[in-house]
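One chain is shown next in structure tokens, namely the form predicted on its own.
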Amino acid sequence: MENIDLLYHARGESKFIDDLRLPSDALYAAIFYSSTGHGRILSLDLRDALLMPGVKAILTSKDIPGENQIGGVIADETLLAEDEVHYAGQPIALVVAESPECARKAVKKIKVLFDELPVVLDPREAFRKGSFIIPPRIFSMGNTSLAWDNCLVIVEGRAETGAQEHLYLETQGSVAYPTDSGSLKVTSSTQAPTAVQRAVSRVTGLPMNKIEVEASRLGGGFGGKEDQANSFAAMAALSALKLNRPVKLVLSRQEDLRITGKRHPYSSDFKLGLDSEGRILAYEVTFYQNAGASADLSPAILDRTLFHCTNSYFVPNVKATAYSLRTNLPPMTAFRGFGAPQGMFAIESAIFKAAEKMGVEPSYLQEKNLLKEGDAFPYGQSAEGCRAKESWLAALETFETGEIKNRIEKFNRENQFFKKGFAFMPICFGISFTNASMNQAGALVHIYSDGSIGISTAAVEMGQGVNMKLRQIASAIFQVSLDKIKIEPANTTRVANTSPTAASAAADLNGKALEKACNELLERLLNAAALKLKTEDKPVIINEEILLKEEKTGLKWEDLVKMAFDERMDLTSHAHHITPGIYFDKLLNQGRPFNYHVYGTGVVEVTLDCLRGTYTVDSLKAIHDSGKPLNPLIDRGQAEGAAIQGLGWLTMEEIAYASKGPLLSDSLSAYKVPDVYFSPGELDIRFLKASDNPRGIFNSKAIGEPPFMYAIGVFFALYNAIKEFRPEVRMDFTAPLTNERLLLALYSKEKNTVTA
């Protein structure tokens, strides 16, 4: 259950861009980026900085001899700005010199002259200008203005969640080749070695085949790599083809702080109706989402928080509209939950304000409303294999959370200035891209003759653990160990027109996708078995033992391997995996998107000190739907690590922007995310026993994002401990809930409102 790759991390022989050796002519690259948010630019000096010793060029987009685009979804973002910045931190120029150092010299020599415009930082003024990234995109289930008169209870309210910086360990960075024939080969720190292939050949007019992207490994993606990367991959490669000579780029902390996008900050307008009984019947909700200055992934992410809109609950009557608004901010992006958190916080604070109106916990609506097995979403698609009930039935009983609540109710009678707070977080989350050509995958696998095995895949290893679970996969498969297996990194050359390491899917798409492969070598070796024990009979594989009706017969797995090699048998295979079953039809609004669903449920409790604002999160326990996991070491890492990045956006995570577009917040001391001392007292996430997925690799399910979505319990956990102190405040549900907001909270003038 170890995983091979953490070895060569303690031991820092794990190479990334940084660490590669570059050839004795290799050039470097710095940008030179806007300072403001919006603006016309009237002129761009650029003499002192090549007069700057040591520097080679600087290129605009006047020497882009492609398209100055990089659009993915929509054509609307360019490579380098032309004649208009629209947010701070978009790149102007691209100074190419001897060294890192003389590159950013030079960069701070190059003069500009902006007119300035008004910059827009708010989703909703953008919309009040009609500012739009896409039209309205509109989910509807049953019929809402019909229900409301049923409803004994209506709440109305608005949520606001915030920005969060992905903050990988290892900055965006790229290194591109000139290689021969007017062909590059570009190393980048990405997510998507196809998007960066069709990027770059997009800018430099060169076609995908004399283009070649590799990526070994990432020091952490989140998704901020998915689409991002592309761009810097494209002024390396633009670079490289330019000067003919190879080409880093590595961002600074700094830099990469205030050019690339994060999280997409959401305002959410939420109606909700119960019956008497505390039943949903009707929901109505508006997404405004913060697109920033250009598309990058926002559709996508927009379609995923009205997915994501209802949780794991069954609401009969459902319109959600969703807004994406083009604003003066970087272009925000993918980031793990690709926009379903922001559409869970938003239903599970009408909820928390339903309770608050009832005079019930916020547990018994939840409860009440949990998906059953056939309840419909409001896309179409039916719960299958649901555990919502089951995982919120198996958390009561493993937690005993009867007696936490009996004991925080006493902690809370026999304490003035602290109180503790409690609360529930049931998960449901869809696997696959929403986007249904994107759900395929290829792998290559060879057998060498000496018995060592080679697989390429897509999947880009990031630190999730996917190159030890794809081992795992052809170790069982062959019956061989594991230290006989490498896998190669993922290079558009071996294995091309890619999807993303992304949407929680590569060990399912790239497993399936490898699994197919190895049966089909297995199947070849197993006949040239049966052959030379001449034998009608299938002879078997176990632990590199070939045995025969489970006898053993004296050959190996590397006798087998040489003897397929002389009778010249092709021990090479590429296989394709499509998802089956899915679809979606984006002018209905109806279908079968995702493959199948994770479940869970979290269970968060929450010490407050009431004078000064701050907390402590006593513990974090979630029993979690994971199939059978094919890891389940590395898949708990992934779980824990997934509940603490959503503690971070819930509660610390503060993005803040002055009034023109520069990010404040540029640095590790103006940002804070959880550390150690910050982490739950315990964190316990337990996976659901009796738990398999016939659609996933090996029963298993995807890991990487579902958790995530525990942590905004922890919010709900802190509202419940400020309600214990003063039981008349009414709350904004607005995240993150800093130290600074719940001083707001705990001390406004105000009785009956609290603004966060």
Second form
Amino acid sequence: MENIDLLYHARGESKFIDDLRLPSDALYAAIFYSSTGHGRILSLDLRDALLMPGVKAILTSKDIPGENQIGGVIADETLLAEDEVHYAGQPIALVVAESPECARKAVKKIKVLFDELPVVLDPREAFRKGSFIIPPRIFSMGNTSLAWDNCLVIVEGRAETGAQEHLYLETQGSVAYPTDSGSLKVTSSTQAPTAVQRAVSRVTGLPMNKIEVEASRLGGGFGGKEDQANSFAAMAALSALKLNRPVKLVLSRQEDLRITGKRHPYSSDFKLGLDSEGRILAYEVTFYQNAGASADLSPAILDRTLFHCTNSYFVPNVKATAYSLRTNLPPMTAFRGFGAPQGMFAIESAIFKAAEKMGVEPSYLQEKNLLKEGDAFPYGQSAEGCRAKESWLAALETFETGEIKNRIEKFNRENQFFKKGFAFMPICFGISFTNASMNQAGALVHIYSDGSIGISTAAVEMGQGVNMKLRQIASAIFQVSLDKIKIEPANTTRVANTSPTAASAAADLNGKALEKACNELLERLLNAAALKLKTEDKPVIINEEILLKEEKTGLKWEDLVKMAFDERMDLTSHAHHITPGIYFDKLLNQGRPFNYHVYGTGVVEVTLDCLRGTYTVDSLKAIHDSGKPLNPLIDRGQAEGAAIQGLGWLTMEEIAYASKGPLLSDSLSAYKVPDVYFSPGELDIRFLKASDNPRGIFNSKAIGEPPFMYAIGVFFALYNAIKEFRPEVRMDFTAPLTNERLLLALYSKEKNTVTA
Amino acid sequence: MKNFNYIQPKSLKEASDILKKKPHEAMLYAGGTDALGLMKQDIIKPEEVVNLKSVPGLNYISYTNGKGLRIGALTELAEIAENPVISEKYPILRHAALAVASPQLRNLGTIAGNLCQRPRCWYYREEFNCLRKGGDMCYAFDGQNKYHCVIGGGPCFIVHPSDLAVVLLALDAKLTVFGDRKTRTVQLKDFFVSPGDDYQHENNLKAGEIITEIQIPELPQDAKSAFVKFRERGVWDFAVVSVGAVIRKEGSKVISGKLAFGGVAPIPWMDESLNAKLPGVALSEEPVAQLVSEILKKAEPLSKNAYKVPLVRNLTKRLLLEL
Ligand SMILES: Cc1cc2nc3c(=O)[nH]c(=O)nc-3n(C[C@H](O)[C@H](O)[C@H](O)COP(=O)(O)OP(=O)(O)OC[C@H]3O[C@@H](n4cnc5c(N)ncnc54)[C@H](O)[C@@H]3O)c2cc1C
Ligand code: SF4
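Which structure goes with the form predicted in complex with its partner chain, now that we have seen the form predicted on its own?
What follows is the whole complex; the chain from before opens it.
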């Protein structure tokens, strides 16, 4: 079923923040931000900027009527810097002017003097200095120290993964309008309207009921607008309140790249022990998370790294330690996968290294250790409805991996400078917010007297197709056509106290709430129909016709609604849903944090040009367990997009910071993301057959994040190809595996270790 | 961006005089694809922008049998890529023009502008007051230098970004330059300057000088040529390194030839002593491997760009073997 939204996107008719037509008295804000990674502000000279014609005001932290604080999890982040700056890109002042051009020109006239302080960019250095965001987190199961003695093979090493830019097409932005009685309406490109409402309330000092937040649609979010939209909305709101005029703030691409946080870089140490048959007995891992200058969502992300540190394997003895470390980079934030990819990369590296040492293929160890039904995760939950092995076997069979291997071996024998590599990548990803209280949602459904339907939930449409899924749910329940159903923008005055559209869970949570609300209305309508038809039996609706005992009654949907209205029935319903049965004890680190898990197995094939260090991803295929997909077309799009985004993270997307903190790769000519030429020749993601999921909406499973992790296979496929060319090489596990790292691996003089 | 006067000169003389009078305040503007970016980023802040396109007669491609090719300074890269004579006689030039940026940029960008474009060093393009911008240090030397030069650097370590320059160098091109009411001719290989001599300019144009024409000598009938550009993204990307080769051979042996390299040095790089070794080399695995091991012998890579050395050698090897 096609996603109708796409038509409007393709025709350029969908409206994003920067497309909103503003009243003629609207003003425009631009941000003056720090150019250094760490420093004390000695002086801030606004005089020249204020003199510019068109400049209405320049706001600093002193102008904030409420609290100068936007830290959601931990109160450690100012909206506008006070005495010190902690990263390059940190907002210091806001220029409000008659046009965006004028505001930006004035920004350039602001002069600031810093007393430069030492800059720390590396999480291990921050660790040595004791700069922790939160106390260390440790997940453990069994006893690793006792287990090492039973291991035949023990490998140790280090895994590094880099930052990643979200690169949503629509940059961060917000418009704030002063409304009656000292209230504000804020439209924001946010995944989390309630979080914006809270942040604006905190900064302006207004109670939440005086702040209406709306998010009609986003040009992409990927996690980058889960927490970080708050500050830009708060800036627009602060300006609107101060000047009593509508104010728009939309970042340029360069500003967005410089100011906002990215996926957390991680540096990790692993130690893996196996018995003679390749069964994993023990795994110890230490994660150093580079959190940037403030907490943002880092603690929650750190937890998800721990939750997924054993990926889809059963490991009886685990000790996983994680540190969230404060550095002088922009606050790192949520990004598709939410810390899980970094955790999974570490164990996959460890398995690869163990396979190298044992002289077996990594896939042998991967398969041997896959989770089975009832196996325990290191956090107290056990695998239910486990489809790890099922998807693995389906991948072997569907993609004829045996054939692929033969073909690759032949190719590698016949070619000297081109080598192929191949890797499997199983995944396991838990669905639910790891913070249990966030697993709630509301839905408000109006049936209008003409039979058309309006739906409000907390879900924000950002290209992932959630609106389409919601319409499908309502359409299936009421048995009315899709064009009778409209999804309203997420708005805090219609559905309040919402959770962000994140954690892949929006369709699940909001869909369930919607299901409840629709069923309630349906019940009312059918009772009315029974009354009208004077029957004790329950009528049903099929295709907008009311049927009784499988016979048409002549009553249509519209008639029924009209009748119910005339009978003065309430045609509005609100419902609230919470995920049942989830809990987590943060002291013991035990519980049942996830509603269910998503499984799957990816296979990746690459061809490496050993002369140039370039490669093509020939294919990325996967058997993905999506339950019974609610909308297979949308889900495939999500899976393919996620996989390509993952490929970028592991291969070409490299973020470079100057030693004092400023971002160097702050344009798309320096920060390279996969384009259509780079995408896999064959991208074949199929859904595991005969799967279901009673815990999900209509038996479906969440789709947004899990397929991202299939791309991790590309790193190991490339590594295999390198070894075909240069068997003695022992590389570091450092991603992204850029061309220059590859070339160094292929040609560096030191034979055995290559540090890229 | 600073406000500026937009000047539409009607002749080279008029344009040159303005540029000469205000060497620091006036800037020549051709397609603007680089100039506009520099202005927007406030890297240059001209008061007068002199539009060369208002001067007639600088956009042409003309070929004379036996004499060679002449290309007007304002000829757009797209025209070079599409010109049938160039495709037939100088396919390497077409290849290089097609390898530049994107169709949109090739439609606007001119050949002279391409030779005079400023470096892409990210410190230079960002708000770092580095040596080349009049500051007192090179940030790349100790910093992020994976795209920087491996030879000929110091005190600045840029690479020259032009793709056209590499093939024009291998083709032995000359430039006609107008200035001070007269014209001069300069060999392309003498046009670029190393930072050791002047770290604020990439070429030896003097105030008021304007390139008017690029001349490329006739190639011998049997000359073979090729250009290879290595970039990290399939399109719309500058060269990490590139190699241009123009070779004459008899059987499988080279009689004479020139190799030029991009992305390795602050200037488009040609090593005369390397080219002197070309004659007599048989184009087969062993001798070519021997030859390419001589490339960038004196390279002194920075902390993050040692990969460029094997890369250039491998590219050249493949290029020669496929000629
Ligand atoms: C995104 C992007 C990608 C690019 N990728 C590549 C690439 O892959 N390979 C590559 O080679 N280039 C690349 N370029 C550079 C591009 O080719 C040049 O910007 C273009 O060729 C310059 O031509 P122009 O006419 O627009 O010059 P302008 O921008 O108008 O001028 C550039 C400079 O040359 C000077 N100048 C112009 N004409 C003359 C003249 N006749 N005499 C003396 N000085 C003159 C100007 O004063 C100015 O300093 C890229 C540029 C961009 C923006
Ligand atoms: S390489 Fe040159 S342009 Fe780049 S920072 Fe150093 S001096 Fe500046």
